[in-house]
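A single chain comes next, written as structure tokens; it is the form predicted alone.
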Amino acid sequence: MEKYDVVVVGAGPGGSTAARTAASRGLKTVFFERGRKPGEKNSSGCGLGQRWWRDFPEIMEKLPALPSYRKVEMVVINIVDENNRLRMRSGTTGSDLCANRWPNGMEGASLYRSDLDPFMAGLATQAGAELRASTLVTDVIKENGRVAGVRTDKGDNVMANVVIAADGAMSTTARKAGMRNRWGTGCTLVPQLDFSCSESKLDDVIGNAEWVWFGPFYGAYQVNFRDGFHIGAGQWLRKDWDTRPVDMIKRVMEIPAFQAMARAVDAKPREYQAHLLPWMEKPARSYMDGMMLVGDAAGFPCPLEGEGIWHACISGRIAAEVAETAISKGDTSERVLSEYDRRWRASPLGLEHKFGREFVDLWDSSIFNPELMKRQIQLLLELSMINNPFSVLFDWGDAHMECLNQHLLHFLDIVPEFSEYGRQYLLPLAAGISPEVGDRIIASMRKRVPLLKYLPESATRRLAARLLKPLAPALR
């Protein structure tokens, strides 16, 4: 019987991770991978965000020399109305805030998993880490109640000082050692479909750029690679669905202008896949006994976008530096790994979580719902002709002064309607505006309104609180 310090279940960014995290502070590491070869069941891709730069620079470093990269500065977004006509393309490059909150940025990745699973593995491997492919983990050993070792297909038996699960949405580790059964509700299940077409085309019309589509439809991402994207939307599993899965992907190649781009980029239909992802109003237990979740198999995908590839890397990071202090202290109880949820929680990683309902009933009440989107793309077409001053100098159907009245008087007859909107979905989000915002919001409203600077600054504030009644936490 075999005996490690750390067995890491599944070879995925998360488990590389973490496999490469323990392996390199000299803790003798396993991590087992179900398919031949990492990334070889994963043909979708993913998406780098800038923050990589900040937590991982040693591997977006290297990531350009991988065949299917794809810089990213920006994203676009395409506004689709009913009748499928394309109403408002818009992209952001970032201000520059965002140019110079780091060297590199705006600037992200993307890439098919098929490259960076067997690329970040390849990491693990050179730490020292044992990778072995080709084997699925059925069970867990338990040893009076914790977590022990694993079982594999193989008949084999590890045992481990601490088990570290990162084997995706399904977890069959989490399972069974009986932390948790199925999501049911609180995953989605997401079709994908992917492309070939010509690199120099996709440069040509997309260049370093993401694209999604919104309409009265269910919202669908495209992530653009080297030679080629792939398209993907979804819905919560506790929706009453009234369309096939194929049929989300089938909606967003209808529209005239996904046509006329796949056109452009002599695109080709090559791979449809489906998966389950957890887009979880919050995270679930993530830690027992012996046994530690990371990434999908915790429910860390970001509550806002679904994205879940950087959430599994920081986890699993963290994880094996907990797994290295509990080896330490000879004690790999429940009580001494619940420093990993104090360390999760009080990471970036956590602070995405903290307004997850929030974000989740947003989007379940907006581009996951595809009635509601009908009325929605209007107030958003004509915030956008309000909000960008030089979008009347387009409107020719008037004086350009008339013209402005006219999208006023539009905009707010539309605003009523979506008032009950925004104070159930829009107004909780206020609770996360930060004291230093607030402190700045009492200093303008100080200065820009002089009869205030004779109120005492406790009286100033409790003016702005009924005043800015949402932001009232950040002006206590």
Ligand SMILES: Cc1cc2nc3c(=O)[nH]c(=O)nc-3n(C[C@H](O)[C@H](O)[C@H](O)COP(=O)(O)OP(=O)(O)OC[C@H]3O[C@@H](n4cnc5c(N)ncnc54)[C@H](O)[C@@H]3O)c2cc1C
Second form
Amino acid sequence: MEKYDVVVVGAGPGGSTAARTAASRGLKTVFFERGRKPGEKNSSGCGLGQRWWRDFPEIMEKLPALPSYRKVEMVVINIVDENNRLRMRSGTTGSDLCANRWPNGMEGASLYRSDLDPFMAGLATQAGAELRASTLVTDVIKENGRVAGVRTDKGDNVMANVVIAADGAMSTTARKAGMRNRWGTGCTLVPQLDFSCSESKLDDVIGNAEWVWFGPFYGAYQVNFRDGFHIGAGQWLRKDWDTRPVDMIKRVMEIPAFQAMARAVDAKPREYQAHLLPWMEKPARSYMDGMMLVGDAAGFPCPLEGEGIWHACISGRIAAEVAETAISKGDTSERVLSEYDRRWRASPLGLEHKFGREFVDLWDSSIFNPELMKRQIQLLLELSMINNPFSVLFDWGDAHMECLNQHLLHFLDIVPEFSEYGRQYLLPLAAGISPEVGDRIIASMRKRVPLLKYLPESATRRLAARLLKPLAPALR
Ligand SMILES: Cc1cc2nc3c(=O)[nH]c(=O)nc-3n(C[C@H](O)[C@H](O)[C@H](O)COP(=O)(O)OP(=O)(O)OC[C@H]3O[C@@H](n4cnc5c(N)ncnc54)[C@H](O)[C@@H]3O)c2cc1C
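Could you give the coordinates for the form predicted in complex with the named molecule, as opposed to the form predicted alone above?
Following is the full complex, with the preceding chain placed first.
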């Protein structure tokens, strides 16, 4: 019977990072992939954000050499109303703060998974890990209640000191080990349509950007590659599926501004897919005797925007490091592997999940609620109209000052509805505001609201904490 230090199930980004980390630390490592090659069974493509430059610069430096790579410098938001009219288009990369926080400013990357996954698996094999493709892991082997290896569809039993399950949303390994059942209603199904297009026209029309489309149709993303792009629009399984997944894509394709963009870049539909993406309020239990779960298998994708590749890689790296320590101690029990749980929770991955329930609630009550979204879009447009003085100037139905007054009155009318939404879904996030920022808020309130200058600071604090209850920890 074969025996390894580490067996990794899955050669997606999480599995390949775990295998690379384990092998580069001298552990005898094998990773299994059911596809004929890594990337064959995944969603078509992906966008990778700025934090990749902080955590995986060695990967980011090499991506431009891959065939489908497109540099990304901003996200362009398209807002569409219920009559399918494009009402607002704006780029998100305006702030110095965003650019200065990251080693390479707002630079990210987008590319097809058929490029990214084999590249990442290649890094693992170069580090010394053994890749076995076209091999399905069908079961785990347990000894005295602990996971001690895996069984494959080729009839092999492969033993390991530690098994790292990186087998994606469905994770046969997690289920067979008894760690969890299928994801319930916290999972989303994401239909996606991929288009080929002209590279030079895409350069001219879109450049180095990703696009999103928001409207009363759930919201959709558009990731742009070197000579193609895809659109996708997901939905939680717990929702009433009155819409077939493919209908959600069709709904985006009906938007005239989308059609104009598609014509301008000579787009041709190429491939339709639908994949599961765990979009959880909180991740699953991530370790047991002899085994750890990483990436989608653990429910790690970002609860605000569904990004999951960085999460898979970070958790894969931590799991392999913990495996090394456990193996060197000769103890791979649940007690020692609990270090994995502690470390990912303390990392930026864990901090992102601290507000999982609030993020999911916010999304559930906006993008994923078409009726509410109809009103939110209207509110957003009204607010931007007030913010943009030119809109008021060009509303020439009446004398301009008369118009301005009407706009202001209308704005005041819609504030209660917006504040209700804000109170319910935005304020819960205020609990994450730090005491330092809380201090700045108090100082700024005292400066701007003349009456507060005459109150002692402690009274201002109590007043603020009362008015903005969720801010209480920050204002204490
Ligand atoms: C439509 C869609 C679009 C997305 N877009 C983005 C994006 O733009 N950016 C981003 O960061 N994230 C994106 N995500 C999320 C991202 O794809 C996942 O979070 C990420 O791929 C998780 O990586 P992983 O390694 O955990 O799992 P996976 O990428 O799912 O890899 C699991 C691997 O294990 C293999 N496998 C499964 N079962 C077995 C088995 N029993 N035996 C052997 N091999 C097995 C699979 O074939 C696969 O290669 C998207 C998700 C979807 C569904």
